[in-house]
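Let's start with one chain on its own, the form predicted alone, as structure tokens.
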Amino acid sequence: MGTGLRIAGVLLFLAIVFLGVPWAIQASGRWDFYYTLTSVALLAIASAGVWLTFYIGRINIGQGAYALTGGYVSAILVMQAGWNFWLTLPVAGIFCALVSVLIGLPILRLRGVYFAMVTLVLTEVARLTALALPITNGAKGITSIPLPGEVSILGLTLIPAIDTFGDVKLAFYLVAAALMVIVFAGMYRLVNSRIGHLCRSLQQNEELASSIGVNITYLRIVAYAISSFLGGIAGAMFVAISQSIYPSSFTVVDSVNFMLNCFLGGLAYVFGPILGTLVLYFGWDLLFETGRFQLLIYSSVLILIIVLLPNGLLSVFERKRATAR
């Protein structure tokens, strides 16, 4: 019964994302929602990486650095090396993962506070690097990036060019939504695998896990590399949509928001980043009409939610189940 309900829930979610949302936007004529929901999907992907580092008991406040790095890697390969965007997408993620391994090797052996302190400055380091390097074009950034083109093998089209679609916004939304579904399906599988169970043991007692032969450093580095990979591909997708990137495209505020998405949705739930991103993104926009009180109301509501629901919004469903029993 439980498996049947989960399958029904997944099918309902897919129907809403790929059929319901486009139909609702078509009926309402609010075409701007395509960009909004595309942004939510990509921010949720980057937040999923932050959630994974929380899952191993580490605080990650530097995901904006990898989103910025991934975006620049993709933009440079497209503009200067002539690569097709779709080929740069995995390369951007892999590059970010390799950078994270170099950073993680020395500090992930230490206590969590040192890791949090290093990640806190990573985004600003990435921004300053983008400002200084000639290849990134400094403060001018990289602009006029072409839309993703066609990918074909032996004359067979695998991925059509984005500009061949009648509605480019819809095409980007479907791509981002599909990428989000793949990422979170992979995250769910990872968490429920043997490696996922070992990662969970790090939350409870690292010394005990180490005493039974768990390679703690290896697990931390793998989790951090996956986290950075997700940040890199999310940043690259943002570049494809906006067709530009600047050193200020991702800032420390974005890194903090990635973390808040996880807290708000629920650190105990794989799909927490999706709900957290959706609520934070739309919540901020809805409060726009309050003018100068926007930030005050926004912060107060966040604090109230965290106080009343310390385990995140998804914990409401757990409370309902407990009450029903």
Second form
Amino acid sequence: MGTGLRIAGVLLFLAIVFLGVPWAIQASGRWDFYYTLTSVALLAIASAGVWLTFYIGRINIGQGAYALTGGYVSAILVMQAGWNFWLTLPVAGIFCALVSVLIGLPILRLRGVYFAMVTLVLTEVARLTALALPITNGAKGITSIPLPGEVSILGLTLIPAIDTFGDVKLAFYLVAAALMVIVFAGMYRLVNSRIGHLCRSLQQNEELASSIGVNITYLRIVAYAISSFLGGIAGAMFVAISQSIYPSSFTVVDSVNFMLNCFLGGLAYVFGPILGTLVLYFGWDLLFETGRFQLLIYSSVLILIIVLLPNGLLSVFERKRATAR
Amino acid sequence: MEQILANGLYLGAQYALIALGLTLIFALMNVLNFAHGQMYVLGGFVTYTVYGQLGLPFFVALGCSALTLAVVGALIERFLFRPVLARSHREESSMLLAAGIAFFMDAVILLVFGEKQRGVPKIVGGVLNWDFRLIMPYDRILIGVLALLSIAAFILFMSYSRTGRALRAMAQDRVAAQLMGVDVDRYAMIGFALGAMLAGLVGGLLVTITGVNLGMGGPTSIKAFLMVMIGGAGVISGAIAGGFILGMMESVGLTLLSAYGDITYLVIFASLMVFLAIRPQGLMGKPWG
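Having seen the form predicted alone, could you give me the form predicted together with the partner chain?
Now the complete complex, all chains and molecules, led by this one.
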């Protein structure tokens, strides 16, 4: 793909996300889609983290744990310490990254299903911990969290309070979409950097990579920390939108879904998680009208896609390219 | 004390049977069967229909559960897992398929059997009461013994039958087994059917005690994963050990920790993570599966 084409593609994507979608919602009057698409953007961010762990050859079913942790960190800081939400957002991410370094040091030595299972258990541990700790308020959760306020330095408003916008839903959508664009731009940069190439070497053969001098332990931890950081900020953002968090806000099902988003989009493509999340989450929402057949249709389509395109949706283009050659 | 041990044994026998099916499928195909819990639930509903609704003898119902799941398992392997595994670049893709199948089975069970909790009449009445030190209903004892017998039968089958030997050879080294003339495609299907059948069998056994409902699938899968992890993925003796260990831990934990609230599973999970960090391959697994 030429550079010009690539820039055009990115511009088209940005135009659709920031102009096309609001216009379409305005025209169709389906205001509820804002919430759906905001969720898609945030889930895509968390899935991007999972994708990065796939990139170093690990199956991560533990992103729900970090989303939950990030959500609780933000909620507790806002409610009990009175922090501004926008300040808690990076703090939640960094907190998750630090936790993931501690947890990752022992468990990143595991591979294959062993790592997958431990991370799955991690999600349950996070949920049960949230239930047991006093600061998280148990099963009742933390509710009526205020909407994000404004950020100002020396009287200069950097980020206006979210409720000064006429439409809170639209504001949240734009914020989430912007966050998603930033995250995926960063991911693209990361994957095409030196570290990205090294990560690819881990995916193929860790021993070989190690033998030619790649510091695999360091690289694994870095990738896992970034992954958990993304999970944390996605979780914190979710809490700001729903204004509440419970131990059941992110469970094993969510962790599995994050992983499925990556698979569905295609593990070989950086932007796979966006497409995968859009298809899975939005598709589920669209099928709501089919009532009790919702799950049946959804799962049938899912199975059909995976049987026809086992390497993800984006592999469609690959096949075309291969036959054209 | 006797009570706790008996409860642990009873739980462990069932858990081991669930874990056996899961570990068998994993050993043969390297597939983590997310739909295992749903297969278990389906088995429960088949027994509920045949024994509870149609009024046929319990053992006929149990046979129907096992047979249904064996057929379902064989079809899933032949028409879903085989083509996907053959064409995907990374074999983890099978996880998406397994999860899709789990959703699909949930949907089918929801449409056919509904979301209500279902139970069946007791197969035998009465309670064993040994001096108030050990109190256990007879039907639980019967189910526990049946589970133990099934485990024993499975081990004998795997050790001495021709099919069992082929399956063990495949689990050890698929390519070598193929070179020795084992029809791996055929035996992968048989193995998958066998694993699904075990899940159906436990479902049928347990429906007489706990009943069955749609929501049981997911948690059952997670527990089965735990047991397999404790014992070592893809190792039959490990799955049995894992099942009994988890059963005991649950039984002991619920008694000891009940004073501190609902933290038994938190403790079990946390200790499992520590255990796996020290010994990644579980009790008996081979390193890196």
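Since the model is a prediction, treat every value here as computed from it, not as a measurement. Numbering follows the first chain given and starts at 1. Under this definition, the rigid core comprises the largest set of C-alpha atoms superposing within 1.5 Å between the forms.
Q: C-alpha of Ala24: shift of 2 angstroms or more between these two forms, rigid core aligned?
A: Not so; Ala24 is displaced by less than 2 Å.
Q: Rigid core fitted, then: does Phe33 show a CA shift of 2 angstroms or greater between these two forms?
A: Result for Phe33: no, shift under 2 Å.
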